[in-house]
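Encoded as structure tokens, the following chain is the form predicted on its own, with no partner shown.
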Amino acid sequence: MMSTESVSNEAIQQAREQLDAHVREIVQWHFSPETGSPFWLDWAEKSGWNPAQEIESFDDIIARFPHFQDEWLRDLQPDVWVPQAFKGQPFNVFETGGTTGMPKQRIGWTDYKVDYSEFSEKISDDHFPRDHYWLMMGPTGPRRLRLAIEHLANVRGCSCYFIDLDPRFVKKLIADKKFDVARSYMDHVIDQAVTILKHRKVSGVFTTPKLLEALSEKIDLWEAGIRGVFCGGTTMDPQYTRFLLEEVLENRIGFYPTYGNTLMGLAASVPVTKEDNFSITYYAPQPRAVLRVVDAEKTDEVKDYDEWGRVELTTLTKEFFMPRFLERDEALRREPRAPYAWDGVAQVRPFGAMEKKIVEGVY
């Protein structure tokens, strides 16, 4: 059982509260003809009901709306999500996904830097030193995370390197079971990596967590002057994440799991501690984005806590409005956490993940 520091019920309640005014607040926007997207208006006129004045939770969208459909982001044309108020304002284009046939597409305007602008109160100015130096090693466009790395650093008066990576080529690589030139590039990343490292002062690092492990082979972080490092995008299970902890970091670099796509943003990690058998678990941005852990048969219906369910994904900005998604991953759901009062998840993996192999490549 993992340890936990209390949340008070009406800690609970409190961002409860808040997260049913940020709903009333988002479906009015989206489904009023001054504000909202031709999408969701054209929805609600074919379904029949008006969303702007029957939601009044949150629990409403789970009841009221169906799930939403991942074909929508790739067989309709962007401006289809374009809210009548950003009507002429030129848009920011992000995918994910994308290996095989048509990428699902995100457009967008300014969240990612609310995102991110929020998720730098969560990290130590011990690890993350401002007025100093980061390298990204990861996909850059058509990503919206080169844009949102770049954007953490500025706001902590950074500057970034960047290493770009393919996942979509990595991912078609193993697929194919070309591991040799997989490796191959791999190692061409990191080389780069290494080359910044050893001409240029850095002390911040966002990765993944295999070549994260690849890099501490080629130089010793802490002498390279890493500080803190930031990794996200493929399963990082106990064992592994003590791999990195002890191993890989020696306990003494700053260690921030994170978990989040185009259509989400960014899930903080509560501090990974032994007393927790290094599970990591992941907390969403609300009132911004909502996780919950579904029955992936009855996803209607909650698993109780410590249970595996699938991750259904709810967005509520005004420039995006996603009800009920459900992710391609699998995870724990746990209970509220300091400081945060609402359930996260834990152990992220991809869905399905025990029953089948899953190719993930290195991100």
Contents of the next structure:
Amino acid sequence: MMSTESVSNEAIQQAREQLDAHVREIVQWHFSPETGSPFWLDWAEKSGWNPAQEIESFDDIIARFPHFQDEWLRDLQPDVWVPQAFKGQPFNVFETGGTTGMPKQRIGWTDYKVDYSEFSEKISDDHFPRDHYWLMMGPTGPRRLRLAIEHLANVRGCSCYFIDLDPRFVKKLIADKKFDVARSYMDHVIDQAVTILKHRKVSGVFTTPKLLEALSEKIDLWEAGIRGVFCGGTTMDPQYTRFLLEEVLENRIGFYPTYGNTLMGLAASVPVTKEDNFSITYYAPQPRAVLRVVDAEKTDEVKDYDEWGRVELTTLTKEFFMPRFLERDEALRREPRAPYAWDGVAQVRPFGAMEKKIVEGVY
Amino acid sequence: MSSIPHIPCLRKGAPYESLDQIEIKGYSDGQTLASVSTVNGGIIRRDLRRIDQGKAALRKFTVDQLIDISAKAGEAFLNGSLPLGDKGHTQSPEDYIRTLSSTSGLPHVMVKRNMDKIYHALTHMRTVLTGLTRGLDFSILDKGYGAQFGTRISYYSTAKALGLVMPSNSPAVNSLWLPAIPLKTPVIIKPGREEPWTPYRLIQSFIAAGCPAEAFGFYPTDHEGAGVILDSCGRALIFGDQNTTAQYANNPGIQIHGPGFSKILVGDDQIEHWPDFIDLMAASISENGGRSCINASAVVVPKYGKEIADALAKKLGPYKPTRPDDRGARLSGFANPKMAEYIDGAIEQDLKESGAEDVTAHYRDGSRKVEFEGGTYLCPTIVHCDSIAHPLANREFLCPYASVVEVPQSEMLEKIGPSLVVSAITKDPDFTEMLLDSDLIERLNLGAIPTMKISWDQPHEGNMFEFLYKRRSIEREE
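Please supply the corresponding structure for the form predicted together with its partner chain (the preceding block corresponds to the form predicted on its own).
Full assembly next; the chain just shown is listed first.
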């Protein structure tokens, strides 16, 4: 299990230096004609400055780059994002959200494997025994998550069963107030999972909070052999987290909340404890991605610790560069916590959740 | 001890402090009076799976013993100092009155009247159950079968619990669920957001009187949680307006308690004596601040409509807001001022349609909506309508409001629509027979009886015994 000790200033400084070095490497990669992508080379030409020469640190990214526009991922053909160094290599096309119209698309080759191989080191063998079987019940389709979970299982010597859930359909049903159909669809998904759990040996589950709750009402998870649950996708406020831990998982099944999406990868959480009032804090897979909690009105400014702000994501890999993307989420900014020597984001929820009702769906 | 009481959820009677809490504040001074734990539907669903334990705990008692416990609970409710929450606070009857008044807007005198009604129901539970069961020997419910009236009788319970989605504005409606306890049915309560006080105090009264705590679920919760209670208990009551309750209209397991559209009808044979009935009409319209479903919201007469409207307006129009502790208080404040604004706007909007006049405007000093010492009030409103088809003729609002409309006696029953209570002032046998034959009237008062009169041996909006029990055929080898 991970430590909950605080982090030394030296460790924070070291992480910062590592991030800055990584920033220089990635920016040079994307803005050099030999390796960079058509989009960023074209952007640099139009903007009149050369990031490859002028960006020295992560602070420079914040100071010099505007917010990444999600329309670019909707409107442009995917090949504009192919770095020269990857030219000719077929890529995966992963999609996010997309309730209506064209979804955002991100291309990739092996980033998801890097993220999830690293994540494998953060989960316990007691909860996710090696050389066994997993079940994923959640959005598959065009999402990175499906391949990522299978890779994670495979890294640990496991194989994974899949039950699909189409979140776009669920969001439409709820927006159209077709609650009966939404409930029926959820039951359909759960029934399939119950069938698998009754007939196959499974020890680890990936799913969303609401599906986990619904599954636990149909089958005794512990008796079914489940020892670890890896959960993400929608909001888990502290009381709901406590409900999952104490009532659904009965304080005996390992619980690993995660925050992630196609654009970032996977942010792991520090262990959820009663002492933290069941508040979940996530840490980005730095230096490949950086999360900041910024003032929603003045996005150049970071909020103070334990204050709410909008989540801003910067992705820094050789496959994909995305500076300062404003997520549709808000969170509390949290201090570094071992083993993470950088800021965390806590109690993530849809941006504006306190002001308006957000359709997150039954999933 | 924290200075502010915390009201926990009660899961099979055991306190549960949630991380999600809301604060209940006085409506006029904004003072925080308690924090209340709220839970999600998932917790309720889980607890309901084990509700049989609550039922088993009640089964250990006979109906007679539970009737005695109810009576003791009545005494505790009216006079006792009872636990308020899980942080060591207690609540005296005076505290209860003051607190409920400050969150509901009901003046003290009306809270006390509601308290007395609940006390009466608890201390007359034998009469209540005898009325509901039509004189059933209660030992038949204890044993599950028996013989009475010269025949074999067996009843079985229809529900694992009685679910309740309660309102915030009318504490006396809690009296509706009280028979469930002596009928050995656990109660699962979602209190109104602003009114945890009455159901919590009642639960504490029952527990203090010796009732098993496992028989009570108290779940301040959201819309999803309310749905779980309504869908999962087997039998449930919901209180709310038509928008809230319409989706449950065809569900036989759910009793809907919405607007009553209660009315006073005067027959041709009595209309010449109309001045004699003005006090009765005014009381039916305005008692309890005009907030009950059994308050009259229309007076339907064959003639003298204008005169009756004027007389009622003259009597009710001068009513003004008073301090909550004024013993002569007649109006309730609005905990949510927007509700008062909405009602006032709705009445004004419909008055623009020709054929209706706010007669009280002549006798009222100022506007209908008034501010008084930080509270918002709606003054009595009597609207004369020249047709029962007018949008204001058959409406119900949370204030002393009624229309007065002329309808020929021969057409009254065709036109009044569903009515929870009808007080029909008539001695005409033919009209009486028509009234008795009507399926639109839930409770019928024949004669000069206010709509607000409650008889505890009569069912109210459905018979709770028939809701919670069904008779089965039985043969048993001797």
